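One chain is shown next in structure tokens, namely the form predicted on its own.
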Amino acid sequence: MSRPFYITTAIDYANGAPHLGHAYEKVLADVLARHHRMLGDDVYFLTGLDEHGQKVQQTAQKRQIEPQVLVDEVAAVFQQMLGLLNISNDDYIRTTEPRHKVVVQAFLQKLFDKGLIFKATKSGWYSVRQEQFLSDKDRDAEGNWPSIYGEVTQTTEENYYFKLSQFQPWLIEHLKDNPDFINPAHRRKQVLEFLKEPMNDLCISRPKARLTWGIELPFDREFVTYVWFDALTNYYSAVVDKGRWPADMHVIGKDILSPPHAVYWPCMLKALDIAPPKQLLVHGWWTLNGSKASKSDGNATDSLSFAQKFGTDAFRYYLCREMVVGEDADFSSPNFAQRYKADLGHNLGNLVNRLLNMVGRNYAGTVPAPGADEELEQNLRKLWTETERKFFAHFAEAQISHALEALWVFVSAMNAYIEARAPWKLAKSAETADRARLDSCLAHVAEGLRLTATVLTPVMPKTCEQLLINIGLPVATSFASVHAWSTVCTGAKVAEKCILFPPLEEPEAPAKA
């Protein structure tokens, strides 16, 4: 029986165009979802759009259009990005949908009925950009408000509050008892450090006098729901009728780990007697030539046009290979070109071309059965066994970059194996032993490519499909066949040629948002 696996991304905020950070998070989650499907798991993959809040209302007012018109436009653009990047999500939730609103209001009513929501008038500092009240601990070392908060003003306002503070002891114990709840581990340590200070109760409403674009509180129609309480609920509202909860993995950026996902969300669920998600997978930020890539800083990469120009799979590979999950990474056009040429073109692509050329020339396009079994062949098979172990171990930790690094050691070894075997020389020999070596050389390269393309399919699905078809094999849908070296390629009919990665000129610097 297949194991259920429910994975989500953070839902994007409907106040701008997609950028590199959005693209990476979707690709990361998609690769993990596809990997789990090939493991045989019953995967459900959710992404979507966060559509309420003050910034959306203000943008719509400036354009003199209704907020719903604005978010419909933004949703179309984000869904276009999903198509371009070949994202295999099972669902796309929008927080303006009735199925979401009804769950948010049910949550609020239950918390209110349990006495966990109260009304109070408070004065404090408010960030319009982040749509949240701030405290002095949010200031920097010099006592100033960091730029991420934008304009910060003193506000006195009556609102409703969730008794977040009473769940602080439980949350600390939960983090200590569940070391895998936040991955990587150093992010968990940061949250525990954050929790050393007493938590304030969470303001979960905004008065309609200044914000009308939101979900009304079911117990007071003069207020709408705070955007974070609304947005976080999407993970549950999308699957409440599907029996999928709890989520196995929330894929999020480090900027929204604490407090939203690591504090607000688990405490909300605890208050509602609902199990927390099993893991928060926290990725870092992309920089662009050393500067942070973001909408607000005006230097966000135009990921859509970049993927269109150089190919979706090459773009997916670069993002997965370049960023170690949990750390930051820098995006640069020269580095992309180097990865494309070295890893994809000269290494993997060249290996495929060598195989097709030699099989076509010497075997009328049919992969031979392995003949000689000497030390070179034995070493290659041993290396695959080690590669396969490392590859799946790294994926189990969601460290895709490390998995690809291990896989490319094997790809490079196959090229070195061909150089050592020199099949172009063996083909000219009249010796029976040399013909047996030629048989084995091409059979082993074909099998090595089959194994490589199979495990690489979640990262580069279209490319691996093309690769397998061109070496005469069916498209990979399962990892079941990769755990042992086989002779399944024997007798396969290969294509005459296959250009997986066309040569490209040095790409220009990515367009800026």
Contents of the next structure:
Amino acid sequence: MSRPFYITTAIDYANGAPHLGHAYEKVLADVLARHHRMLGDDVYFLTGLDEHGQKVQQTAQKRQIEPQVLVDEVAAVFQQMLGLLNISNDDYIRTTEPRHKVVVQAFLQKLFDKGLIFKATKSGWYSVRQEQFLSDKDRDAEGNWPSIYGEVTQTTEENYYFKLSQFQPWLIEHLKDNPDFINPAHRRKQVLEFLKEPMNDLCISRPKARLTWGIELPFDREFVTYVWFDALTNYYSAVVDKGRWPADMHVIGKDILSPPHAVYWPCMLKALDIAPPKQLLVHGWWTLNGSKASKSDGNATDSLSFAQKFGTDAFRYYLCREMVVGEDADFSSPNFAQRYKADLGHNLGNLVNRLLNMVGRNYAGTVPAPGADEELEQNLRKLWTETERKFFAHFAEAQISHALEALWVFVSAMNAYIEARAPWKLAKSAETADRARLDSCLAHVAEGLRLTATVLTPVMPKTCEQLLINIGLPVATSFASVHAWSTVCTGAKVAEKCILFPPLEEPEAPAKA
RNA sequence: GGUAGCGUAGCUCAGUUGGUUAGAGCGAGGGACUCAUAAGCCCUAGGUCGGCAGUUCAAUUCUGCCCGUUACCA
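Hand over the structure of the form predicted together with the RNA; the form predicted on its own is what we had up.
Then the entire complex follows, led off by the chain already shown.
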């Protein structure tokens, strides 16, 4: 009876190309999904695409194609990215799918019937070019409308509104009663601050005169629903027939925490008598070489080429190691190269080769059973106990960078252990005791690498698979075997050599794997 | 303008429920070794812990103000 774990990413907006921010969120969610699978949980991992709205309609018009043709194209590009990043999602929802529209309309109808959706007239300043109402905060310092808005006129428009404000007291209580609802904690404080001010009701429609590319309101076919009732509902519509709700974790960026995910979504669900999601995991933004990543910035998409150039797993490792979940982080080529070389190539990759070579040379490629058990061995095993505890504790908080940091302390310790044992000297000794120490040395490093590769599998699936195969072991599918030091490596046939992370300095860096 | 956070070694950051010599990783310098992807190991950082003032026997750690910076809100 495994525990269910339903995890989602935000759905990407189908206007524009995927960039680093899109990639990171998928990798983060994927690593957590894979981790939970190996914990034995019954994981369902959803990601998808938000395909309606003004921008999509406009882009399609400009290109003189049907919006559906456009979003089909975009969906293919985003799904290609998922493949490149080796994302293990169980489902991919697109908001133009019938299964989604049906749920959105059912939601709207139910709220309408309950009297929680009403029609109202709003008048104000309207930008024809941007097709949106403006408020005074949009004015520039001189009090004029910035030129990006084009012609601005006074307009009156009827729309439908959701009685959001009615749920404000409930939401505040919910946040106070559920300190884990928003991770990291300091984001929760921001939302509570936001909720000190009275909320407005939420406009949820657009007249078809302005926007046709959307889901029709079931109770008024002259309108389509706008943004949040369409987009947020994907989390529910994807699993409505699978018994997966509520979601255990929505992985989102800090830009859409408040108000959409922390306010609108729980209130919408409350209004529908549906349980809220268990947790919002909020990550920060990537900067590129110290400057903000913009969607239109060419660099932003180029960073994805790192995955192709240096390997998907190295890219995944870098993203996970470099960003403290919740904080911003900077992506730069020198920084990437440093992590690749030091952490992956030298510390881990080279260690694998040290083992393979010594087992090959001294034991004809078969891992020996441990012999001597002295302080060095005991300390290494003790360190694993400590490392394993920290690693899983950090993962439980979704603090992957800290988990990796702790794991690399152990990897370093294996290198230091080899130095202390000096197996190259032991191999030259005729003493029985030295032979027993040599046995232990290689047996311990093999086991240490098995443990490392197992817990690291969610971050670098392919590489860890390779690593385990090279030391003669099966692929890891569960964490059950990492809670205690074992001797399962004894007798394993290791490969001769294994370059998991080729040096970057090579003049002819291989463009393809 | 309001709210919250941050400001610690060249860089990225940890930490101190106030108390003898403030830590890690990376970079940089030096050393011993050689199984390995010239990788790994060992040693080396004397940094007013943003500024000013206060509380205290004692503050980098508490309080206030200021400066810088970031986020959210307006």
